[in-house]
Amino acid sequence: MDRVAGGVNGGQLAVFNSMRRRATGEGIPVYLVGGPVRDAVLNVPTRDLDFVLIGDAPALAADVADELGGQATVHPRFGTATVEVEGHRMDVVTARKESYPSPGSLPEVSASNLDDDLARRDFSINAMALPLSGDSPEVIDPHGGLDALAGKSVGTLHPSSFADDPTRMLRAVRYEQRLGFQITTDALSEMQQAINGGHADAVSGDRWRQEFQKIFEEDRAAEMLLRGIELGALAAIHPVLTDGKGLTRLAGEGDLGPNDFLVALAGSLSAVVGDGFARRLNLPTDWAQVVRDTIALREKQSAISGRSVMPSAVCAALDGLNPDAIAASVRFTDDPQVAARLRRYLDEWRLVSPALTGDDLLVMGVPSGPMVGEALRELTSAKLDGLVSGEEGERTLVHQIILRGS
């Protein structure tokens, strides 16, 4: 018990010692579940608190958020709630078994037992609960969940685990690289026979975005969806998803964010299948556009390449383009020169712009309309370029754009 209070701080300390005070002074039957477990058994860190209730979990999420000043938020399709005190999300969870109608779908559930609860879980690791009452309680551990840690394995609670939820493919990927552990044998097998049951096909995309979501904040993220090549699960989710050479050049960095591993990901799809990658996991706005943009840049990318190239010609080609995209893109450029362009595009020259308005221009007897637009990309142009500099050179080459244009 010490070991989980010691790994967590601030709102999650207080809603455990909470959670702790009611199951030993009130007899409340309630258990950390999961996750927690698993992380205090191993002593590492815990990333998030989860807590099953033999009851009624939203109205101990009620009290427990009133009692610290926190909010409760009520999920009244499976029975839980959210608790978040001090910027910390936990989940109350009404214990709860589940049965899948088709491969993929979502459950059915109803209130049950701890023990219907914790069988419903996904893989053996995470299928221990921790009562919360007494100063020393015992680990509950009906599937093996002590002996698969360890034994450093990451295995199902039965062979239908990942035809009934194949999200699960990810996750043991996840885990098992997050933790250094393998995917059992039986567990691969399990796999394979979803993948090649088509049963991906029928996850939405927003619940595979969510997955990848999670990856993307792991610090073994490009090992992990390397892994999942591998095994056929990202194949699985769109057929494309085959290539891991952009995730190898990120495998061992650090500092990365989304936009890497999409840039990974869509670096060499054509437009068409970029634009079905997206579809199908519905990526937000932003995130559909560096998909997009990646693809387009590697399309114009003998544009800025080579020794004559200008930096308006370089402006030309990216001015639109998503900066993140180009961004994530340097790490995959092979031509240095390319890369040295695209980083003084987004450190310098995207953010050139003439010493003169439109209303100078006007004032100086351009006419109004298209052409003042004309003459202001004309003298960005030319100051990126190097052939004018300072005012009076903007000016003195305004003056030749009338005479041009007279």
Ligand code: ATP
Second form
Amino acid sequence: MDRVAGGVNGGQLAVFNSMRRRATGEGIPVYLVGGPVRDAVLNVPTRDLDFVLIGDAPALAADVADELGGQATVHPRFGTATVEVEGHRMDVVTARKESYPSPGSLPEVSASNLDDDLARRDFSINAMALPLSGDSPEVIDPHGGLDALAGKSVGTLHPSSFADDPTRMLRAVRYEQRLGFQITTDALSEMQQAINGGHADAVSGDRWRQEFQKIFEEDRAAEMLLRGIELGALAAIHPVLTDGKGLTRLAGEGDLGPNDFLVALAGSLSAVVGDGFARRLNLPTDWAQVVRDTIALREKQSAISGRSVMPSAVCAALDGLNPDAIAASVRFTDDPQVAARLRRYLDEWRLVSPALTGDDLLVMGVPSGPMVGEALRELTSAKLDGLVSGEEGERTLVHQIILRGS
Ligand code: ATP
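With the form predicted on its own done, generate the form predicted together with ligand ATP in the same format.
After this comes the whole thing, all chains and molecules, with the earlier chain placed first.
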């Protein structure tokens, strides 16, 4: 208990203390569950506090939020709620039982007791609870979670766990790589059976994407994805996800974001296959564009490689592509000269514009219509390539354009 209290602060600590007071003073059967219990036993920092209540979780969440001047978002139909205090969000859920009508489908859910709630969880290390009443409560551990933590292993609660919910394949590699554990041999063969059974196909793109998103936020995301490739879990999600070359470059690197992983996963695909990947994961528009433009950029690389490529030619090739896609692609560009051009494009060239405006050109006698835009583009190119400098230089070029056009 002290480890949990010592590892959290601000809004999290306030909610934790309020729950403890209610558990001890009013006898409310509320427990800390899953990640925070695991992390307290391991004595590592925890991210979220998750609470489970044998009873009406939305009502409890609303009371706690009222007491602490926070906000509760409740979903009475699902028996779930989120309390937000001082910018910290915590889940409070009614203990429930889940059953899967068919592999990969969403579970049928009904309110139940703590045993059932722990039995629905993914791995034994996440299937422990800590009662919040009393000074030194014991961890409730019906599935061997403490032994698994001691043995540094990630194991399921039953053999059909991955078939019931194939997203657990990504969760398994996430915990394994985050904690420096090993997925048990039993769990590996259960995973293989779920892959062979094709159950991943039954899972929606949104659910897969959410698990990818959770991985993208982890420090060892590249290692997690590489492990997923090694085990065939990623190929079960989409058959093209078999190549770890891009990810290998990201392993051990800091300060990475979703775009880096998207480029590593999909940057070497063809345009058609890349679109299929984006559709399978139902990627949001900005992520789908990063995938599309990364592939487009790769196909345009020949236009910007070689010894004498003018900046205007680089801009002509790259203008219109998403700058985030270009930035994330730099790391995967083998040719240092091309990589340097991509960087200069992003930092400098794409921001170049003439000193003269369209109105200036009209005053100087350029006829209104398409010629204004063409003249501005020519001015930009000339400025990029160092053929004109300063407003006077630009005016001279405009006079030449007018003479040429008349
Ligand atoms: P942590 O386990 O560190 O909290 P996290 O925040 O990514 O990591 P969540 O994905 O929010 O974890 O899951 C919280 C808890 O909910 C897990 O510890 C697990 O007990 C349970 N859980 C989440 N997803 C599943 C699933 N697909 N199947 C079974 N249990 C799950």
